[in-house]
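The chain that follows stands alone, in the form predicted alone, written as structure tokens.
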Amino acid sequence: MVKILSLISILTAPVFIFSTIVKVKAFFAGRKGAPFFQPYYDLIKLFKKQITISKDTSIIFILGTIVTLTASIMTLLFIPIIANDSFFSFNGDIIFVAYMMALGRFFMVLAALDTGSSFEGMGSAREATFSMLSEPALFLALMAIVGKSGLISFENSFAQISPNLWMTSGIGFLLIAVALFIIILVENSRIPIDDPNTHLELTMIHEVMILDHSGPLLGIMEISALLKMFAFISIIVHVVFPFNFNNILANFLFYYFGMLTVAVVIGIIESTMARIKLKKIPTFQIIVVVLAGIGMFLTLE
């Protein structure tokens, strides 16, 4: 039953998160906003279109798109969604998930570079640089999560995080939660790091890398991005809302409440903040690494 609800969440929650962010931004702008299921309509429209591929690309362009989606799916199979149960688990799966995320990003960069476009090369360089700076913070946050269980698996680690643990190591977990939240913004190209809606090539980071993707290939990249954000938000929900009820339905509803909270906060931030200047983003990320390091130290002491 847990796995069925987890599968339902994988199919619905990514769009639920995205649409919630859009609705919050529309609310702050005084607009009604797009329909809640608009992402599904957009994906259906993309998959009905023909694929147009530059003659200058090679098989790496299509391979990069497929590997990016596969990596996102593989990531979700090892992250607990409902309660603390994941589809697959082994001691070391946290490291495996981190490398799956890196693999997906690596092939997405390869696909962008394969086009030979200077703009996509610029976006690839930015993506690689900012991701390199966010990875230490991610690993420190994951080490803090692992610390209490001693086992490098999401299931065992999340099972150790409880409201009582927050009472004894609250400041440390608060810093870890803040670091994880900022990592979500960085890794998913959200404001104040990037603007997913911008089309100014000189300021784009993620979106500029998929300018040559069209039709179903663009749809696959959009799905990969939705799944990736869902995976990151699932991790922070388990850290910030470490409640495990005996009722499966209660766990399912509380999990969605956690995701709704994170999505609303992202929407509020995107509605009230401007983008950070590109040259200041590395400094901002180094501060996040320091926060994650202090948080890890406080949770392990």
The other form holds:
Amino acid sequence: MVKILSLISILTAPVFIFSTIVKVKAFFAGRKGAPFFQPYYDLIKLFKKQITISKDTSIIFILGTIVTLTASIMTLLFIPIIANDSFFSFNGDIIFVAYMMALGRFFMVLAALDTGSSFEGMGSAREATFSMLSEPALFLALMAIVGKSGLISFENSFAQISPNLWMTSGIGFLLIAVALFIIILVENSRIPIDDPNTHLELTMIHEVMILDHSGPLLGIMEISALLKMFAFISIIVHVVFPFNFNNILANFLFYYFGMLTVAVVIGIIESTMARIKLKKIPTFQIIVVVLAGIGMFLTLE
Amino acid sequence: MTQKIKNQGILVSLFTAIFTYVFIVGVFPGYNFNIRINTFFCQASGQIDGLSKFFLIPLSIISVCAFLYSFYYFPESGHKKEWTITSIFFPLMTFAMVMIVLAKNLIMLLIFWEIMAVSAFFLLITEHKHHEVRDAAKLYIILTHFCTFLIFVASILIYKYTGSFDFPKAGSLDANTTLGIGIFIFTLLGFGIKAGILPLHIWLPSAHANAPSSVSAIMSGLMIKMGVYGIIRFLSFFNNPPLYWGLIIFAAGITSGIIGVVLAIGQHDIKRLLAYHSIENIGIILMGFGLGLAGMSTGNDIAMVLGFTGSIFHILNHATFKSLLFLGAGAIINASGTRQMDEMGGLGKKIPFTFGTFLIASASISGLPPFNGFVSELFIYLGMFAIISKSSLLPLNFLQLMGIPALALIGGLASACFLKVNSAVFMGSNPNLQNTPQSKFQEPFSLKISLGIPALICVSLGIFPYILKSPLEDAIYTITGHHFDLIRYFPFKELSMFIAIFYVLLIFGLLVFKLIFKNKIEYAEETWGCGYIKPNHKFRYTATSFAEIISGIFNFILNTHFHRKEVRGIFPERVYFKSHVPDVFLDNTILPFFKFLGNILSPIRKLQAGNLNLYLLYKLIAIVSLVIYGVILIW
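Switch over from the form predicted alone to the form predicted together with the partner chain, please.
Now the full complex is given, and it begins with the chain already shown.
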């Protein structure tokens, strides 16, 4: 039952999050916004199209795209979605997930570089740099999540995060939650790090990397990006809303409530903030590392 | 010609046979190997134990691969001199390394240590016509002798402690004595030079960059591991290493790791870049070893076992992927005719086998699953995470609070760096390549096999690390004196299962993609390059531009020098841009220091006037004073 509901969430929640962000942004701009299921329509449209590839590319271009998707799917096997149940779990899966994400990114960047275009080189360099800088912060946050639970897996770690823990070392967890939230913005190329809507190559990070992907390949990249955002948001939902109702349906609904909250916050931030200057991003990220470090230290007791 | 090939064939077969033998006796359990030779001044003895066995694995595989590679790198015709050097010193150096690992006696260790160091020197100056090679060799020979000297001091101290040149039993010395601390310091410094721990690494980048690629591969893959072996072996003599030993080694590991990889990112020369990555990986190995020592002294078994295992496992992993990278770099340099990455590009389609294996090695060295680098890093991560749950000792918490983000940062930087290398070397298009003769792009069998074997190891250890369970356990037994069942500490089964799932999903994805979209793919045009009519390879995002932001962030370490001329006026003159990353320690600290020393001490140089009579006078004074000293002693 839990597994089926988890599967349903995997199929629906990424689009749910995405559309919520779009709707919030539209609300702030006084527009109506795209239909809720627009991402599905877009994907269907993309998969019907033809694939046009540059002659300069090698086999890495297609291989890299598929590896990116596979890595995103692999991460979802270990991240608990409803309550503390994930599909699989083992001692060390937290590190495995973090490195699977790194693998996906590695091959995404590789596929972009394979075209030999200087635009994509630019985007790739930025993506590689900024994600490299968010790695220490991510691991500090993961350390706080693991805490004193003996086994280093998401299931075990989330099981020991309870409202009580928030009572005793709330400030630490608050800092960790903020750090995690910023990591989400960085890793998923949201404002204030990157603007997913601009279409000027010189300002983009993620979007410029997939300039030469077309049709189904672009669709696969979009799916991986959605799944990745979903994985990150699942982690933060479990940290911020550590409630377990002992009722599957209640947990399921509560989980969607958590998702909704995070998505609305992202939407509000995107509507009210501008992008940071590209040169300032590293400084910003180092602040996040320090934030996560202090948070981690405070949760140690 | 044919006779020559035959001779070399025989040589290789002999070589392979010997190492297969060593490998088999080394790895098969229950075989005990004992030699004891009485020489006129001491007894030399050797024995295979768990640690030696483990080191024999990379020694036997990588040396054969690198030797086979020499057939590709120095083809028959026109390389007679190079072949003479290679066929004498290559086996000699490998033999010396095997004997170092087998030695159970300090004298034997030192003798073979010198043989290894000197053979490496001769291999390094194979292409001695270039002055960079000679400079690198000079620096190497000075430092390697300094290294031997320090190890010599450590050995003498051990002799003073035990009264014998035989290795003391593991865990038989007391660490908290003056002699114990002395041994620790000299071990760390002496073997540290060979291992290339920052800031003792100064010989390493230029030596690795200027040696022939096959030699760089065994230098980086095997020789610097001998330094780590020495540290592990000498420190295993102690029964109660204090906590600060572990912390010092761990801190040295973090510094080497981070600074090594940052310096690597700034490089333009592909082999220099790989050399700095060796420093980085030595850092990771030391982090694991330091963690293990710290766990040992605080009684934290999980951290101890995982730390030691991760460190030893990473030694094997680094030996495979780093030698693969160096061998691949040789093929790349051969094909492109330069070592500068900014001048390369588009080689992926010309040398596909090299590209594929190089890519596997790049992913492994970045610690990415499903390759072997990830497995050893996972050991170290699990060990560091284990401290959180088991202890609230402040130094240990500090260790993991620094260690985990540092290892994550190292991994991130390494993957950024190898993205840069792969894109700069293999990807995009490069019109220059059309002028290169096709013979440069050949990938003969000797190249394929010497690249293929390490690549295969990277992949198979990544998916199935369980093969190494019992050699690892034996090695841990040698270090700690206790037997640990690794399956209790590390998720071998689950890891293999999920990596298998990953492969299945990946292959399934590729098949589905091929089935559905095969007919829809159209290779239309070259990549849009802003409409320039005659683009050259520099129109791509070059390696330097890829690393620009990162080297900007870490400029306080890199200290990049820029040489440029700005565009000025309506009809600007020809402009240029060059950047150059000095080695912070060698160019900014040590060389100026010695220059300063040379200036201060120049009055002493007058003693060496070149006058024979004066020298005879010195001798006379020396003899007379010795006689006087002797008389006083007898009195």
